[in-house]
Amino acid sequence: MTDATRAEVCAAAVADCFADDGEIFGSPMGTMPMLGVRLAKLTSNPDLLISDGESLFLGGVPPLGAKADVVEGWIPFRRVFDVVAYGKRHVMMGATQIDRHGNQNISAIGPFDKPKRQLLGVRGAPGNTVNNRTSYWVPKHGTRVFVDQVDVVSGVGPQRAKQAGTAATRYNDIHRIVTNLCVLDVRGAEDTLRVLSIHPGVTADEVRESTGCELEVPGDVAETRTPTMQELILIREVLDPRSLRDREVPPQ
């Protein structure tokens, strides 16, 4: 569809992140990642488990901001950790630095005897990314997200990981990283963040000089996929009528 926003093709973008996943449960902290796991479950993954970010699991799915219409299950925070501790859970986090091998920092800015920002803390971000699948969504992508070296590794790439040995790794997998101009993975010999699709009017030049550290970028690279009708009817008349993604990637 030509008339989709960047939005909304982020939207879509992270909804096939959780596409092939089948019955599991999608953990979606934000926005645009709660946007897109709705989607998914409307579309590509029916199977998929979903909760409100609170307590409860939902039997349907309904707007962002409104209360759950069907509930189908209770989840306490103690209980989340039942679901961690075995990996039939897809998280989507966000990220204040990704560094090229996919380490993520929520934690803190600056040297971490003296921090210049302190910010959340690493919060569940160890125990989602050793033992969930993680993918995460950056909403600006800048050379200050997109770094050599994060200041504190908060989610564990693949390459800590396979260094802290296996019970790090059994579960270990950096999806997806869903940003508003393009979907990347960590991948290859060396673990390192590299280009799947660019969105629609974004060059790859642009990608480059938005990201702070070496970045593979295919000669062949993609063009992510538009919504279709369906999905933008889903998103802008059942999921988001109140146009809340727009807040996360404004209308370009």
Second form
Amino acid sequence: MTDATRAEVCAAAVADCFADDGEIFGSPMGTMPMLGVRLAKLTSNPDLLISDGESLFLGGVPPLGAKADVVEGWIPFRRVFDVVAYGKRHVMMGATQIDRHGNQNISAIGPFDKPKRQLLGVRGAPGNTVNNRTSYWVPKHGTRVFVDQVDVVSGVGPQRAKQAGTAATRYNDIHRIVTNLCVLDVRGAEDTLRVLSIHPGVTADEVRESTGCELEVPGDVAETRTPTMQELILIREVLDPRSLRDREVPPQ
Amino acid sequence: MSTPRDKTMTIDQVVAELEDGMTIGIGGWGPRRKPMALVRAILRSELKGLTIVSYGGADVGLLCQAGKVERLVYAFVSLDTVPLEPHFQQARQNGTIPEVVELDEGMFQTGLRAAAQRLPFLPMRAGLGSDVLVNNAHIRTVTSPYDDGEELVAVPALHLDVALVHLNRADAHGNAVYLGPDPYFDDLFCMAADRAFVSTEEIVDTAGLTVDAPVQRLLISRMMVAGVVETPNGANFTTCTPDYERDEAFMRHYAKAAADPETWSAFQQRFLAGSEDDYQAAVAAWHAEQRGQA
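What would the structure be for the form predicted in complex with its partner chain, rather than the form predicted alone?
To see the whole picture, the full complex is given below, headed by that same chain.
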């Protein structure tokens, strides 16, 4: 498909993050991650468990913002924490900063004692990243997001996990970082950022210029796939008829 | 016939039980089912130097703004649809909270659980490798005594002097039921505390607690509870599903007012200067005005 928007390319890229997860809790934070997880459940991975983001496992796959007809389980916050430790979960979180080593920050910008800008707090990022598979969604890939070193390590990258010992590395699994420009992982040299694919219409230079730290871009880097016709119909007509996706990644 | 004792109190009687410097846990989650009537009463009191332990929302923001907080234990402070709580954000950026303990959400629960089980700590992975351990030098690790030898976080018990929680229904003895989607951690807060006070939409007789709710929703047992206070609409502007949802319009009004000292002072005078009844009347009048303008 050539007429897919950038947002739709992103949705399919997010869905691909969850394709091989099997029967686990796909736990998206925010609009695009939720769209991608639901797309995965309707295509590559029907065994995924999805929630309403509040306390219910949904039997069906409702559109963004709609209520579920069928409920297949109860997942209040206390049981989310149980499932984090149990490990059968893949969370896709946001990130105000991500560094070269795949550490993420949602806590504060500047010194922790007196931040220049206080953000949410570390939330569940420390626990997520040493217990279950974790991916990140970055709607605006830029030099202030991708930095040399995050100000407050909330989500733990592989190098920091190794420094903390076996208990931290055992289940540390930073899977993918999907942005509006490309898809990355942290399996570059010495556990650093590496570009896996670049979205159609984006150049490698553009990705480098938008990244505030060193970045491994393989010479033969792939182009991110475009959604299939079936995926486009599911995105446009079933899951997101109100085009909420365009608010996160505006059409070019 | 012997019956358990009656623990009903007024809002002011509950606040009179609190003392300067106490560690107070506040139940609910972010902008959901918070004991706001009790929080508002603390704002009106002379109390100071408190340690507040909360999955934070406007409860934390208001108490920080009022200068009541000496030490804050939290994993996040958010109003959900307004992601950053404005008073909390300002307090952090101005450095006006003397001590903060920012924990992972799961560590926070584990700390309450350790306190509820009267243990000094419980082990978990969360925190390893993160700056939670860097910014909280008091948190130590512990090495497994078994063959794996793993070094885990020894999450210290979050012991509370007092817990404040808000439930949909309670009886006069302190048994309480939640009717919404999530129990949050209110039972753990009560068990982590020396004394717990339950505010509720409605005090009913004991039989009434299970008329429209399965027994599994009886989250709080009277053995955990020191006092019960009826505060209708007392979680406002947070959720108290199914009695009422979040007062989104008023919450946004709050967040907007909080952004500027002048508008905040007007907000405070209009909504927070009087009693809980005055607050409820002022919010109702504000909504009537909004409808008039619409």
